[in-house]
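The chain below stands alone and is given in structure tokens; this is the form predicted on its own.
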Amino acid sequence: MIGVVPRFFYRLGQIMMFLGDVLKTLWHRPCRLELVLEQVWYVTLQSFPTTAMAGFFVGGIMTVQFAMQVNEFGAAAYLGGLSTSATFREVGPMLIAFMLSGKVGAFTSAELGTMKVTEQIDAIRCLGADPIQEVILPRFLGIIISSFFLLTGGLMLSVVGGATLGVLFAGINPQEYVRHIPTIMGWPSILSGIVKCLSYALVLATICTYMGYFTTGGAKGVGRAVVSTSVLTMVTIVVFDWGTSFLGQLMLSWFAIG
């Protein structure tokens, strides 16, 4: 245990330094826009079915869980507001981000790791180009943009999944389900979900590009990088979830005072 904690902070420092290099490159030597759009399209096309399915079933699961509680108090009409608010604020962004970390993060880490161990990145450097500008930056920006919209779209589909399960499981009219969403879910819940989506997209893009860019050890090293990417991304997302939940409570308090 003594060696695990220093190793964690050492890895965290390396990731932050890598993020600083990427942002510095973005500021001084931005990559071509078409490369970013290509990555956005590729990641979105690759991950939309997974994100849509995850969002639909997360909303449905939350509706089923809340339906067991609200029926006891005769408050079934507020089921849509309760389940949607909880999905947007807490459960939805984190679970959908977990799915993306296994889909987008692992794939990007494996792709960059393969380029590193086969010396393609070194060849780019030998040709006088900057690998961060040509290889890392388009993927970094593409993952952030596409993951943000995928997470947001997944949350939208969670409302559809919640309404569907509300009809099938609780016998609630879809119009009644949707009508009470604004009653409980206000702007603080929406802003909290948006902030979490953006934070998780940044975490995912940073970790998967870092792990792929610094892969060593041949094919076995690529496998280790993929596993480390998935585990580290999930742990970091949980930590960010705690931090953003704390900020969300501050926002709720600020709106209440205002």
Second form
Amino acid sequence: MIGVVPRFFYRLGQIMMFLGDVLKTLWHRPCRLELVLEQVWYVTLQSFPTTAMAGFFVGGIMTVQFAMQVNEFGAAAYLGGLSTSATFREVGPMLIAFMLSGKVGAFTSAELGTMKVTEQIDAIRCLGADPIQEVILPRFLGIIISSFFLLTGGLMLSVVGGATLGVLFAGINPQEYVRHIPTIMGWPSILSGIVKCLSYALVLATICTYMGYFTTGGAKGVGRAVVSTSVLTMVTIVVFDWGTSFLGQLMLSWFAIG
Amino acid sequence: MIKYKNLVKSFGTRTVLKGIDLHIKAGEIVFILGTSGTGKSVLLKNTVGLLRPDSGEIWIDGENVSGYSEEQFLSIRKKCGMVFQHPALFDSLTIYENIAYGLRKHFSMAENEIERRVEQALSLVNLDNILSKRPGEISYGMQKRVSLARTVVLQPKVLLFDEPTTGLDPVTTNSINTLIQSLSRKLNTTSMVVSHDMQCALKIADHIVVLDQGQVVDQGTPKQLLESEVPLVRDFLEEARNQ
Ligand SMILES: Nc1ncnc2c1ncn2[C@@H]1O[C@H](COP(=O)(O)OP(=O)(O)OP(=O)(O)O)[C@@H](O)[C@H]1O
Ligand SMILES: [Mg+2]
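For comparison with the form predicted on its own, please write out the form predicted together with the partner chain.
What follows is the entire complex, opening with the chain shown before.
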């Protein structure tokens, strides 16, 4: 039990060093653009249905939750604004990122882990190439770009989901649902949503490529890498969520004062 | 050609190589025998810098490579080709691109020259008509031979084979052993072959090294090995005689 905390920080340090290596490679020896685009295309195509569905239902759930409270105060007109803002700022990015960690993260770490334990990564080095440049970088960049699109796409669909369930459960017509969204959702909400999507995409891409790249111990090792990827990504995202909310509040209060 | 001086390598608390001292002479075929998990693959990987030793020295062609950086190892890897225990082919590339990979990365070579060399290498391992296939579409034995061709195509001075014939049929095994022999005789290539097969070691090796639990327990020419008193070597010999 005592070993857990030092081990966590040790791992964190390792991941940071790996991220440093990846960024250094990106700076000095970038990979071919078509490799990145291939990954973007592949990941987006593979995960769009999942994230779209997650987004739709997250929006829907928030609407149903808020509908009960809002109706009590006779403020049904604000339902759209409230639920959209809450989705964008908190649950939306987080839940969709969880979905992605189970899908993109697990897939990538399994793929890289298999390449590692079947000596393909070693073979790349022996044949005179750099595995970080050839294999890691395209996936790293591809995942960041496509996760960002998927996350924002999912958030868009959460509005649709919210409006749909608003019609079904609260009897609000869609125009009314949408009308008050801009009233409640200011730029800070949108900005916070975007910052979160970006940082979760970075977390996901870093952790899954790291876990895959440092897999050891055969098929079992690949299994371990996949599980660690999902768990570590989710935990880090929750911690990040707290961190960004905290920082966001702090910044907002500064702006309010200044 | 290759010298190991008191090479030690551990993973965590487990010491896998416990002070290896070896001298591989140029042009020789050296067989490394040992039971599973004694660190044969680890020894080969240390040689080309895929793993780094904890202590001890490795000399290749008069250079002490122990402290080399990843960039410095590039020239060593051009000189010393390694064939892995797994076929380790790249799934997303065709067989042709797999074999051409090293030629493209290590050398800048004209496309028709690459083509010529790839075809030549494939015929060396008795394969043809698979250039446009993907690794998933050919059998394991064929994958292993393609993997051999991928390394041989670079025409390195030193070849490190990690169990090149494990899992192959007797005919292919024979042809690969002949290939190793002819590369060494014709091109004066130095070969280190990790294997479990004492019988074929006795047939084609110039020098045999037996490892046990990370240490050299016996070594010598096939003739000397036949006289060995070491129990593990006797077991291997017994096994070879029964085949
Ligand atoms: N990257 C690594 N990390 C941790 N342990 C390792 C690593 N590589 C090898 N080992 C350990 O080192 C030991 C020796 O492994 P090695 O692969 O060299 O065995 P081997 O002699 O090649 O056996 P085999 O004939 O089965 O291939 C094994 O116990 C293995 O678990
Ligand atoms: Mg081995």
